[in-house]
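Shown next as structure tokens: one chain only, the form predicted alone.
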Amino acid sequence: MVGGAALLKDLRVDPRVTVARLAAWVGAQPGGTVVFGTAYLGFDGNRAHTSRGPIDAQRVIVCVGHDLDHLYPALAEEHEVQRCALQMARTADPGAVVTPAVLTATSLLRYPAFAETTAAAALRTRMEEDRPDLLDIDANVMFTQRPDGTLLIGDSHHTGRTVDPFLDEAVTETLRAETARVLGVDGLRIIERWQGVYASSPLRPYLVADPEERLSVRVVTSGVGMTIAHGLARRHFPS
């Protein structure tokens, strides 16, 4: 370790519990209602049409991520929105306490705050020489420890208009082995695997559009949705 960043205002969120808690919180607010099992079908200027019928609305905000092309295909094509599939896993407790969320060299090649620095070119050259296997799967080797001691580790990336559901075991093994190497442990055991999918665009990290009066579309089109979504909402919808 030769350097680091102290991000003192960062807040770590566990999506396995936070999503449900956010929905419960919204539903508990005066006038707040959360309806599950309901598909948004469109907005006619006065009502949002859903699979459960119309809802009167003064404003509609559409945040459907990579499914934007199902509702507004022309908008998705204009912004070159595709699907990015990533393989992730959860490992058993490695027997060590990992207090911070850990990112590695591959992370610095993905996020603009780092990737746009002059040092990034030299880093990529070194990675091409030393770890082409990580670049081949477009890896972002990072991990964080949950309260039960297990590690969430990730991830690889593959972008296309559609994505296959099949997971490549060699990719998962590459991520597992590199995480174990960074931690300095042997026998890191995987107990869960899954595929994540998010919206991705080569043009910008998030899509901001207002195709009609009182209709807003907001989609994070990069891998920073968990990081900037709340700030994006506050900036565009402060009330």
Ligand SMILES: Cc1cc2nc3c(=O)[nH]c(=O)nc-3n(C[C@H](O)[C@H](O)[C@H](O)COP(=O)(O)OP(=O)(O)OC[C@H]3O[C@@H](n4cnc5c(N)ncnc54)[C@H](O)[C@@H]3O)c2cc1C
The other form holds:
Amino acid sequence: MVGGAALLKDLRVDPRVTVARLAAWVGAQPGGTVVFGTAYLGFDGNRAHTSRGPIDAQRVIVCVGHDLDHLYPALAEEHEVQRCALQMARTADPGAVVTPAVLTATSLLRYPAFAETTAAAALRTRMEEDRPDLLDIDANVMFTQRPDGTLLIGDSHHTGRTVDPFLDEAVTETLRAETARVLGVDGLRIIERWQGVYASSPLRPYLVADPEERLSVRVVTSGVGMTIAHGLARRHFPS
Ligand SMILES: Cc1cc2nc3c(=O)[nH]c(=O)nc-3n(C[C@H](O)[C@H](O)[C@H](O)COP(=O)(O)OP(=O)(O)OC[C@H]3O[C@@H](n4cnc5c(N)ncnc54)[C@H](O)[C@@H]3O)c2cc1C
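Other form of same protein, the form predicted in complex with the ligand, not the form predicted alone:
All chains and molecules follow, beginning with the one already shown.
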């Protein structure tokens, strides 16, 4: 390791607990209601139609992620929205305390703030020579430790209109071995594997469309939705 960056405003969010807490928080606000198990079907200008019947609506904001192509296929096609599938894993406690969230060289090739620097070209050349296995799976090797000591490690990327559910064990092994190498530990043991999916577009990192009066569509079309969602909401819907 030859350098680092102090990202002092960085915040770690654990979806395993945060999503439920956010929903509970919204439900606890005056006038706030969260309705689960209910599909949005469309807007007629006055009412949002759902699988549980219509809801009077002054304004509708549709945020359905990669399922946009089910609801508004022409919009999804216009913005070239696809599905990006990622392989993730959780390991047993490596026996080391890892306080920060750790990004590695592959991360610097993915996020525009790093990837648009002039140094990124030299880094890519070096990675092509040294670690084609990581580039082959479009890896972003990063990890973070949960309070119970287990490590969340990710991730690979595979983009398509639909994605297979099958997890390639060779991909998991590449991610596991690289994490162990960075940490300098032997025998990192996988205890969970899963696939995540997000919306992806080669055109832009997020989709902004207002197809009708009082109907807005917002979809983050890159892997930064947890980071930018609140800023995006504040910028577009300030009140
Ligand atoms: C493995 C993985 C790791 C990630 N890591 C990071 C990270 O480190 N940092 C970061 O910033 N981002 C990360 N992301 C990206 C981030 O999770 C996404 O960008 C974000 O979840 C997008 O939020 P969203 O609300 O637009 O869509 P989603 O989270 O996809 O939510 C859309 C919701 O709409 C629901 N829905 C679909 N159709 C309908 C319908 N007709 N009616 C009602 N509901 C419907 C879906 O069921 C879903 O619950 C990661 C994503 C994955 C998969």
